[in-house]
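Only one chain is given next, in structure tokens, and it is the form predicted alone.
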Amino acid sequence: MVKVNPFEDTLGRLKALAKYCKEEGVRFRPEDLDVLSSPKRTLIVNFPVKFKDGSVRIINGYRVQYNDARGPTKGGLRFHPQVDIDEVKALALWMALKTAVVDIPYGGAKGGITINPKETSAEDLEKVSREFIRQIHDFVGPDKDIPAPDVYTNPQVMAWMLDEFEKIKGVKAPGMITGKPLELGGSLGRDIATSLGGAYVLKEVADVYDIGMGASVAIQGFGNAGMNFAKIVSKWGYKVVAVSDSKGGVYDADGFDVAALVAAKEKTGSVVGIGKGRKVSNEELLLLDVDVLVPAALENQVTKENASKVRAKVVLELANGPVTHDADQVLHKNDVVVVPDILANAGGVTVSYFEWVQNLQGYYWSEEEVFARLEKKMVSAFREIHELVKRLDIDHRTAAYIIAINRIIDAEKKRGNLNQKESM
């Protein structure tokens, strides 16, 4: 498969926005949009850790701080091997319109850490997690920037981050991080929040579009947001025909036990090992005839090589950039309903920033409470972008960039940053 540069790939999205600058209700120009084309702040840090074998290791660490016109800017930190940073500013900027899109009081941020934490100790992650917040203490903050969990990052990293963070400050501050544990702080509800926020909005998809309740689900990426996106529409009547995770996959048109598939992926370490349907490659899952593909692993993988031999009729992206802006147009014009990440995925940083409000109030909400507030949110996204792809005959992509840029361009024209040929 064709590598395709995640960062040029989402600022060519952004330039093909120039042509619906004359629409009725498009707030922004052209030039406008030059503010979006560069991040405001990159961090990148190199440090020694020790490591418990006796070796020093130089790791490399990235934060890239994309905008924050309409708030502190906000995001997760990954722990990864290929972590780079065109794929970090890629994410960076998502983030700004994800942030934007749901109209949450947030700017848009991202972080990496080049690490295989699958050959790491616990004792040496947390090392590593220590001394990156060393590293980057003074420009993190409840009131600067809020790191949050990602690809192999979980509430321990984010404890250790905040401890560390609060021993250099002196001071307690919960709020300087989100998807913390209970016991420090962190929001019941948030372990789902992305597959739950994915599934409200499938529901009013699958609404829209007629799409019945035991239709099938193809699920590529059986980690966290996966699995959970999976125990939750199983249990609303769904079928899900298919997974998979980086071992392999397993598609049976007659459905699976999601529990049965929890257990086989905690036992032998894949969901593989099931037993049950026939094997399939993760590039095959996308392309199997089912109603619903939701792509939950990585970014780049429906491309404009594979786009055309998509068969679902919606693509709904719990990953973070997994069709290119390539493959986009293929399957738009293949009438393939595709829910944008910035929306799909956003009920991870919405609950986040119910976390960090929690925290800056001292008063925490139950479960019932913060799955009501973000079912509003996303219902109410979806709503507003639906509206203006019917108003403009566009895509749902597209109508969520447009709505996403207004915002952060109204604040930034409100701030002085961008000159106004209007008059006051």
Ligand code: NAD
Second form
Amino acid sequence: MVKVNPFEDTLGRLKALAKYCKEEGVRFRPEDLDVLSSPKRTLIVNFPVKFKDGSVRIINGYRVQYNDARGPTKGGLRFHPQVDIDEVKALALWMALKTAVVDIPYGGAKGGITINPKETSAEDLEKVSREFIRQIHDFVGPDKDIPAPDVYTNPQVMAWMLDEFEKIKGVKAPGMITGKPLELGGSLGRDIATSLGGAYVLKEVADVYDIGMGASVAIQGFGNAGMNFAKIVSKWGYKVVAVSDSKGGVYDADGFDVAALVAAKEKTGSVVGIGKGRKVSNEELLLLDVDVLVPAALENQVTKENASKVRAKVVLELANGPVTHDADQVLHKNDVVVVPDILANAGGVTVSYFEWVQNLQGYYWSEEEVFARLEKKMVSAFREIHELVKRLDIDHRTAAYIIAINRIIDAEKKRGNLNQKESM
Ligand code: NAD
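Could I have the structure of this protein in the form predicted in complex with this ligand, to go alongside the form predicted alone above?
Whole complex next, starting from this chain.
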């Protein structure tokens, strides 16, 4: 597998936008893109934690606040053995673009800790989570920077972090973190928001590109994003024919009973435990002959090495960064519609925004209200992007990037952060 630096790859994407700067409706100039070429603030912390086996380990943690022109920064926290600064920078930049695509009043941030939660006890994870907040508490807050869950973090981790933050500050501040348990001010619907948002977008895509009910779907990754997506679309009549997790995957052209997959994952630790269908590797899953491919695990899955072999009609990026810049160009040439991460998985941050709004108001919404507002946001973002796709004859990622960067640059200009020739 080629090693791609996701941050450098995204900077390549930004540079490639310069050629659209003269098009009607594109409000930034090539030189304006410099403001997005590096993060506004980066915090790297290395701190000791005494584990329950008596050993003291130095833990590496990161928080990158990429751009805050449009509001407080927002983005998840990842616990994974491969977390490094380039991954966190790329994820933070994508968050800045994502919040702009769905037009919510935030900038973008991301954080992470280099740790393997699968080999760490809950007690030690709690210590690491609380100590991380002690390290970064001056850097985050409801009107500064608001973390949320990401890969291998969950509502319990958010609860420990909120509790530690509130103890340090001596106030209640539920809006400092989202994806919390309901008991601590979480929002109804946040648990499935990323997947439901992606499913609303898929419905729009299916209308435009004539993908009928019963269409086949392959999903890589069976965690919060992938599993909930499988549950939702199978209820809507799509056929989930392949799924995988870090231990491997399974394929059955007749489709799986998603409840049985969930039960197998719970019982055996992997979807492979369902004992039905043909075993496939994560690499094979990406190349199956399906209508819709949904990467919902990690970055750099479709690269220039395998892009020409992708047979899906639509790639819906529930994961962040699963398709590289080179691969995008191959897929576009082959008429594969890629629904970019900054739209496809923006349902998570959208409902995180709703959670924060509810926390600030101290007034909580019903699940129906949350879902109705989510659907409106996702559908209008898709339609706006699709209009630009048609008008400029470009792919959906390029259109989404143009719309997001228009909004970020407009805000930077109003703040007086960019050189301006034109009069007010
Ligand atoms: P999660 O921790 O709940 O699940 C991750 C899943 O990926 C697990 O099933 C794991 O087995 C699988 N996985 C790990 N390594 C893999 C590999 N090498 N090959 C195949 N599968 C592998 O994480 P999540 O929250 O579902 O996040 C998944 C993706 O969705 C990430 O890219 C994340 O950034 C993105 N995302 C999540 C949210 C959210 O709200 N949870 C929001 C936006 C984007």
